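Next up is one chain by itself, shown in structure tokens, the form predicted on its own.
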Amino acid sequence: MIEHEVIIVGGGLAGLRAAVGLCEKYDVGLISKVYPLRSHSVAAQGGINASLGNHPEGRDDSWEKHMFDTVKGSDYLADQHAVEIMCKDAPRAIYELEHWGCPFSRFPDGSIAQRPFGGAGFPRTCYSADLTGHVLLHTLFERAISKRLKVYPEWYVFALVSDGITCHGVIAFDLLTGEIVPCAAKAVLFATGGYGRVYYYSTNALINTGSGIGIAYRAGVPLKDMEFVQFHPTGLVGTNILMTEACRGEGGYLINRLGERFMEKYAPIAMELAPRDIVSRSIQTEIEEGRGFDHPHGKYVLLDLRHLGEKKIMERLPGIRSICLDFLGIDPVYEPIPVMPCQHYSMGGIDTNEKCETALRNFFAAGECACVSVHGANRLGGNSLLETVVFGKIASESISEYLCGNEVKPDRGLLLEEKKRLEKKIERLMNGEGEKASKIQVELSKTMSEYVGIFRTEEQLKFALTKIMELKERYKNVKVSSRRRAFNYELTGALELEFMLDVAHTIALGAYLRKESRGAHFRRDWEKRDDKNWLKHTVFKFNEDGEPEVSYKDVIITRFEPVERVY
């Protein structure tokens, strides 16, 4: 067993910000499915809001304008004084990141760079070429090394530990040893990231399975608001590698097979700067209609590069060009960009305050398993690695709080119940001939895919429920091939496929029962949004019977009532 003041589960933007905060007052243990420089934070390509009024077209950009926007584009379901915590912080978030080394893009004049991102009113979205995530991750790695924080890389996590009123910890899994190590702590932070491999097509890296979400679940955390998907407009047709929306903020196109910009038919004053839900919808709507292109992987429309010229797009987006030279063999100096839909963000997750607080005693949650809510129905670019450090840095500032006024004495004789448990899991599932536990969850992503998708209606939701429920119980006779635990990935696929269809079946219940259209959430046979009945949050919650147990709470709204989004 080891021990820590703190556990942080995730070694991305949000959980690194944590350990910041925390180390130099207490003994913090952080715990990665991956080495934390290869969290899916990396992948974060456009940039980060924050309104500092740098460009020459955003100079009377304030806070207030920022939050104004960040409603908006969540269609009136974001908690308004959530969001107004994130867009008051974001400029001293900024400039703390720029005074720890991180290597933002400047202007002229010296100042940090923005530029117009979707469904903003000012360009503010500052940014590193196209590596943002990329450098912002590593600038929090080596702050939280340089503070002595202990990781323990490629440890995978499969419970929370609590006595339903407090938690203790958690059990982990070294990949390394194979070996089930219970982890005691006074207080544990998850930042475990999304869940977009519950989806086929996908912008996300291989680990985000959304395990952190189905572990909380299965602990008695609720989840809130998890119909809420984010599907981005951009993905390379045949990997969904991130087309970032910095390529339209850059003044990129949208062309479908006659030529046509046609996004002026869905978004005529906001064009391709639209959000990513009507983007996506639009894309959608012209490849159904027959005005796509077809390629094996998938129907695509183009993005059109060309025009900005060689200069711009070496300077703003090398990574761009790079992936598309690497991994379809075109330059988009030359060639415009085969793009798609695809699954990319989590709106929904664990049910937090504003405090990073959860249901669960001395438990708290931050970055995108987390759902505060700042994001609402929809999420604007930018704005996702915004949550993650001011949040982190508030989760950081929770705990400490609470081991400050509290004695917490974790309880040993729980951690160790809880590992013999995942001990006979373990052993069931390396005993005898079964199901695999991979063909579960490519049934389980192409249904998400087909029927939870873009649009959606009660028959396809019925059906997708149906399926999933279908999936869960042949997930009882899963078995794994090989004995040997050391680096034995299907045995953790299998582990993890079972939060996996929690998760989903979750998003697609909360879809089933929402009937209203809203952000990226949007049904058919329900094509308005309804706020005289669902202007509320979702709530789900594991009963006793392991099946989701759903309520609602109100939005809270403090400064913009509803009204209709037009851009």
Second form
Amino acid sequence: MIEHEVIIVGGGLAGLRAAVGLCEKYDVGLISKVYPLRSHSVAAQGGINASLGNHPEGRDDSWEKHMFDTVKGSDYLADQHAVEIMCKDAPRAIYELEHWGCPFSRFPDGSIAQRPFGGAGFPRTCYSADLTGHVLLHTLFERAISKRLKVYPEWYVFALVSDGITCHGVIAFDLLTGEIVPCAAKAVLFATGGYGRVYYYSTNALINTGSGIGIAYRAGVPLKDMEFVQFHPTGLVGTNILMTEACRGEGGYLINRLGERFMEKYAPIAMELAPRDIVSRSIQTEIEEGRGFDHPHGKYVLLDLRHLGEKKIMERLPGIRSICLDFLGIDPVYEPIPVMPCQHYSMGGIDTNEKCETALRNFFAAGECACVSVHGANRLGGNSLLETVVFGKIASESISEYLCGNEVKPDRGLLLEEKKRLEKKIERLMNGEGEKASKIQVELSKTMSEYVGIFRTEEQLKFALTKIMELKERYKNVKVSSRRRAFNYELTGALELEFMLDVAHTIALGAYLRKESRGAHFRRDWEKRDDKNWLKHTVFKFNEDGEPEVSYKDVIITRFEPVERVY
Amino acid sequence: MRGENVYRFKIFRYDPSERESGPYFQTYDVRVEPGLTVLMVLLRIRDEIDGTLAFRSSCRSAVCGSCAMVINGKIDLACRTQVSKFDEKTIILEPLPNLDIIKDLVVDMTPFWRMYERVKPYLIRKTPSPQKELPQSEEERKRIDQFVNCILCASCYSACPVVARDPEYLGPHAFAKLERFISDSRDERPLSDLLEFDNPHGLWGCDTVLKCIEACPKNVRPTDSIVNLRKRLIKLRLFGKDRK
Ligand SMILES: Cc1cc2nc3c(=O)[nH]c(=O)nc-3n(C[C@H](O)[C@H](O)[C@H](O)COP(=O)(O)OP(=O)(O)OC[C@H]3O[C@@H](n4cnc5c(N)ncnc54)[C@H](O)[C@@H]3O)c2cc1C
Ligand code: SF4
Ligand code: FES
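Alternate state requested, the form predicted together with the partner chain (shown: the form predicted on its own):
Entire complex below, previous chain first.
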């Protein structure tokens, strides 16, 4: 058994930011299933939003305008008091990162460079070429090293231990030794990232299974707004590696098979820089109406950067160029890039308030695994990196406040009991013959991409739900062929699959129930937004039979009354 | 199964709990369609053929630094290596050299991280920070560019002949990181910090045979950093100036 005052699960931006805020004052242990620098945050490309007003065309920018863009982008589902907190704090958060060494790109006057991004009225996205996530994650990790944070890398968390009112810690699996280790804590923070791999076509890292969301859900913590899944318009055909929105921010075009810049039909003013949900639907429509290209790994349209010229591409989008060269053998300086919409971001997640608190007393969540909600029905590009650092810090403050005001004693007995349960489960998985988890995962993710995708109908969603139930049934017969526990990725994969099935279930169910179209959730049979009936958050709770119990919760509106969204 | 697009993968296998059997190569035949990377093949083998195979991966897009290994004799990231780029139909995969093997293609990175931490890999400031950003010119930002790009994948460390003969040698990645901070216009560490590395396990260990540059998948040139740092050290000795 290990014991810390605070246990943080997740070594991405949100987890590290929280750790940096806590580890001088408290005894903190950070658990991550990969070495922190391998977290998915490292892959973020385009940038992070803050109304610094550094751009010559952005001098009049303000946090209020940032807030308005975010609320409008969210299709009015975001909780406005939380958006306000985030947008107000954004400049401070950027300066803090800069002071800690983050190597942002610069304008000629020496200030942090900013670029235009989709859905934003001003160029307010700070960046470092197209490697923004890389520089941010390295900076926070460096900061954590300077503070001697205790890290448990390559430890998988598989259970959150709770007595229904407070949480007592987590159960982890040490990949190196194959041991199951109970971890006692007075407060636990999940910063476990998104669930991209529940989808077959996804821009996310292979490790983004969403298990953290599933673990919290199984421990009785409600999830929120799971039906809102962001599809990024431009994933590379084949590998689905992201071609950042900055490609369009820097002036790239989207072109169909007829050579048309088709966005003029769908968003005549914003064009390629309309918000992601709109651009993704436009591409999908072009493809469905026969104006896309064919490829064995899916149909696509073209992202054309050639007119930007070699210099700009090399300077602002060097990572994009090397991805194209390495993975497709094409050079965007001379050839357009084949792209298709792919799952990209999890708007929904663990239901938290603006202080990162959940329904479980000393259990907190921040970053992509959480739903505050600041993104509502559709996240704007550059806002989720911002969310991780702003709410990572807020989580550290809330935890600190909690620990000051409460005497907590983790219940070791409870942890040991839970460990026993997991031991049994692993034994069962490793004994006898059965189905491979990977096979079920492929079927699950294909079902999600095909039937719970950009466009949805009642029939499709019903089909998806039936299929998920079938897969859940089959999961009971999953076996792991590899018998040694240490470095057994087949075993960790099988354990994570259970949570993926739950996560998928809530996504499909939320989508099935929501009879309107809002942001990223688009119902062909209910094409209009319906504020009268559906201006509300969906909440999912794991009930006694292991099924999701759905309820609804009001959206908090403070400054901007919902109006129709036009770009 | 041998045919047009079938490749033979010979993969290094080792499980320390089965010490008697020792390391060996296991052969898998896999059908490869165009565009398939070595990492995708490994995933397919683990998912469909042999669940016991261990290797690391995360981003699958050459940015997280998880998947460096030896591919047909050359160190590279498995995720950015296209299978079809090889003329021969046999592909041999081995774990990174210079690090202990934990299982199959997974190596123990502890010494690599230990050396990284020794250079104080973080911005050090003495003067209080302003309310806004610390100004930095485009020129100054460019100076650190190649070193900022390092993803800490350990390719250079594994390719380094000095690390091979001297496990106490700091390693190319650590110097690249140190240079990234020392040459950052905002960093205020005293140059005398360098004295810690004024020895054969440090800056004078490097043979400048450029193996690290050859191995780096991100076009970082660790040797450049070593040369720069040596110059700074000499200046410090000659002029005794503790300023950058
Ligand atoms: C390709 C791509 C590009 C993007 N670009 C941008 C951009 O330009 N701007 C922007 O604002 N946003 C961008 N995003 C979104 C943004 O990167 C993410 O939302 C954000 O980085 C998430 O950070 P996080 O800290 O919440 O989670 P992550 O960085 O995903 O970290 C999750 C951590 O949790 C750990 N973990 C998870 N489950 C477990 C478990 N069960 N046990 C132990 N550890 C666990 C992992 O090891 C990892 O350390 C992009 C996303 C993608 C996919
Ligand atoms: S310098 Fe290059 S090879 Fe060495 S760790 Fe960094 S990215 Fe890898
Ligand atoms: S999987 Fe991230 S670098 Fe290869």
